[in-house]
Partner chain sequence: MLQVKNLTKIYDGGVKALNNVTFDAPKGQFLAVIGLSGSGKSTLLRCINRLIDPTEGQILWNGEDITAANPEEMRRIRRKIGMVFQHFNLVHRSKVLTNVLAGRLGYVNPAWSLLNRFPKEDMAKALQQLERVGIADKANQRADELSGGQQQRVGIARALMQDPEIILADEPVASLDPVLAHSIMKHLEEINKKDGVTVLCSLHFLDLVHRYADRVIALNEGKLVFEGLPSEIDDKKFKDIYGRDAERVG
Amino acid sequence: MKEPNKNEKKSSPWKSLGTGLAVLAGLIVYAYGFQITKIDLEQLRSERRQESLVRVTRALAQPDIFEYEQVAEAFTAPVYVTCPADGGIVEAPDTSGPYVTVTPSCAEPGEMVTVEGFKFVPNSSGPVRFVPGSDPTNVVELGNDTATTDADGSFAVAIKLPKRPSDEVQFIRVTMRRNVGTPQFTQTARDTWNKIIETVFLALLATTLGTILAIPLSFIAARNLMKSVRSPLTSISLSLLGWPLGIAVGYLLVSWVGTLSAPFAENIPVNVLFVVLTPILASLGLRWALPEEETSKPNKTTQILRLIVLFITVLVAFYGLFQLAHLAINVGLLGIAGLGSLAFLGNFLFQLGDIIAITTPVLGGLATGSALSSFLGRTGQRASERLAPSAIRLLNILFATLAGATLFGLFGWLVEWLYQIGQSVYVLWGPLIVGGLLGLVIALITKPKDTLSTGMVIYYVTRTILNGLRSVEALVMAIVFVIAVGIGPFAGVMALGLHTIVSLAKLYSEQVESIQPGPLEAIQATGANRLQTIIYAVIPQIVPPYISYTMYRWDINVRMSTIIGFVGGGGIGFLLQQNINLLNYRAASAQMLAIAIVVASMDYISSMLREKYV
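Structure for the listed sequence, which is one chain, in the form predicted on its own:
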């Protein structure tokens, strides 16, 4: 007798019951899914739907790419409606060339007759029409059938005679069309080519813009780089106060510099002169204001003079940027007017100048905000290191309260701008009081000499913004930008560019987080600052994956640009949607074929580049 194995587990009826119930629950879920998604194969077996499916499939299989020049020849055959008393005697046709016969040659209205043709060009086609009256050139058409010749050049088609009785002879006209010459591209093919080129460059510009802005964002969205960033509360508070003040002052000041350049906006020689002189003057000013080596510490007067010269040098540099913008605009206008087929080069210069003119005040505001925030932050850092804890606590209470009130006040202003509440208690005084109290509480519970993890705060804020924007599809972004700049590829570039920024910033930052920590620690051990650490320890490790991600993103943007065209974002998607709405499936097939070819080509090219450079 076989002894029972103690290691064997006895089958439990409860376990079997649980498995059965799980299977039953899964079946119920899928059954309900069938109900919700309305799966019904009876629709597929519908004769009407099958005919439509066959018709559309055949149209998609014949993309409208090539066409021939066609020659049309008309042939007529007499017919009587109704039969005359003499029986409707019809003369025999001339059979030396193509000819048409009607059998019977007379019939009552509504009866069917057979129209036959002989000696035509094989595989040609054309309409068969009834022409009333005794004049065969009459263009009034009552019937509309199509005749297609076989390999022998013959055809036979039955038509129904209309209710147009007459004692006079009437006619059946057959207009046969035949192809001549060599195949040519259709208008659909030419339009498709233009739009697919637009699609490729739309994706290229969006990828370039997104990559440029995503790279710096990726460093502040990387946990390993931001985790070690810590600052005392005094430094944080002063930095927060410096940003809005510096941005406002810098923007207004640089805008004022722009008004000084306006009188010479259309004077090309003056534009050239300032574009040439500005780098020279700026270089001389920076060398004097920021000398590389000094044997002794300068006196107060020299320090003040250097600050004044540095300030003037910065203003001169921004003035030169405005003159550069005016020069690009003026040269661009000349190029648009005189370059003919190369006028796109002039348009490029014009748009580039316009971009410089618009962004220069913004850059001035950001630069001033960054500089003031950095200066105040360093001042707070030095104060927290040198002053007594009691003095630091007073500074923390003062500046943290002001920083909290400022931050929440700006948030309240944004809420008022978005929702137009119109209640100052809720959008002005309320946020100011809440922010000030929050800053005061943080100052009271924080020890004077403690440092706070500002890097992680920046990390989480950046990540939250990136995740929020990435959750919005480029299609929705395109709708917003279409409202802002109008229907066309420009809206598509902006939508894809923004989506590229947030997507690549996440991919890039994750790659930064996965780098080897050894080189990072080695560079930091030498006393390198944060910028030097990034340049010498981070960038060498991330260049290959950054190139790979950028190429892959271009591939994605090419495919996405075919979709955003459906909402007016330019590219071939707009043309594809138009032809689908018009039920012009042959033209739509040509666009889908072009999309498939471009996507496949992009995948092949990007794989080759990744293999070579990554």
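For the two forms, the rigid core is made up of the largest set of C-alpha atoms that agree within 1.5 Å on superposition. Positions refer to the first chain, counted from 1. Predicted model only: the values in this text are computed from it and were never measured. First, how it differs from the form predicted together with the partner chain.
- In a rigid-core overlay of the protein, Trp429 has its C-alpha displaced by under 2 Å between these two forms.
- With the core superposed, Ile247 shows a C-alpha displacement below 2 Å between these two forms.
- Superposition of the core reveals a Cα shift of 2 Å or more for Glu116 between these two forms.
Same protein, different state: after the form predicted on its own, show the form predicted together with the partner chain.
One chain, no partners, no other molecules: that is all that follows.
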């Protein structure tokens, strides 16, 4: 006998009722959805809508890209208003070219005559006028009729003669417009071209910027790399303190180096001299201070000497960077003045120099910050290894309190700067005390010899920030940047770039998390440090997915850059939106066509590259 299967679904009235209710609920949801989204097919059927739809569709089908130069040629035919005694005989027209006839050749004022034209350009049109007086070139014209030629180049218009009786012969003038020469690009087409170039470069810059910054971020957002990063509390506190201190000191120091280079700012030969000299000096210094391989530990004096040389080398390198910036600015200015149509190259150099000049102190600050932080961190690490537990506890309490207070104090300063609260209880003393207490509590609850999982903290913080920023649409970011840096492609680059950074960092870090652990282990086992492990075991493994994600992002950025202009972010979107608002649909159509072509061809190119390299 077969046993009853317990898993078999039994049908019951309750179940059917449930299904029925679910269907009903679904119906209600969709009905509500229809109402909310105002779905109304009546709208489509209304006469007015259909008319404008047809008009717009026709305009869209004729993108404003080409135009002919047009010439207007006037043809005249004699006519008598009031028939003269001889019956108003007129000369037969010259029928070798286009010609116009009037029948009858004489009539009373207010009577209708038929104006016919032959041998004109087919499907062209132009005004038909009455020219009073005996001179066919007379500028006075009467009437308001239009002649349109048929496919054979002929037309016939009935016009009413004006009340201008005269004994002399008078004229009917037909002015026909005719296309001459080859088709030319319209102004719209040229504007569209300029803007589409801007669009593509906007996407290019955003993708490049985003990729460069997303790569390092992706490493600290990867769990497998961060999980093993642990350090003692003293070390963490000291490296936390090292960052702001180092950034401040480095910024000031490098800015000071910048002022040293200012006296030679305008002198191109001096610029060149330093740009050539400093890399040589720097590399010599580096070679001496950082020997390629060392089997034994150097003694103290050598170590200190090396540190000094390294320090001077770095300052020299920064001096060289400033000189490079001056050089780029100077040469750029020359280029702008003298290169004519290639002046954009000069401008590029100028902007590049400007960027270097602005970012060098920031770079110096960050470099010093990271150096000081890692130095202090290592000192803390060493102290925690050597000292007795009670001493470590003391250090922990001291530095953790200090670090907590500093961190919260900086945060308070930021809040003050943003909201201008102006009450030091909330933005200075409060944060300082809370931060200090928090540090103290952490120091008290950690056992002196314990290490904390710094890596995972950094990991979670980075992930949270990335996820938060990623959920902000690029268009919204563009609005913010338009406010910050003004309308134009720069705002677009910043917005798309930022969005690229956060979304690529996420995708990249997932790739890092899925690499094979074996090679990583093998490289670690050779005694490689963390950075070496990343360079030799991680990077080779992630090159193909990184390339393919970067291309995928490039596709998205091209698409986005075409519409980021809607909110003022530069690119072709701006033109498109303007023309739509001005009801200039033929121009809008040209821009849509350009977008379609660019998107399609970029899509094609990137899929081709992907096939080739991935």
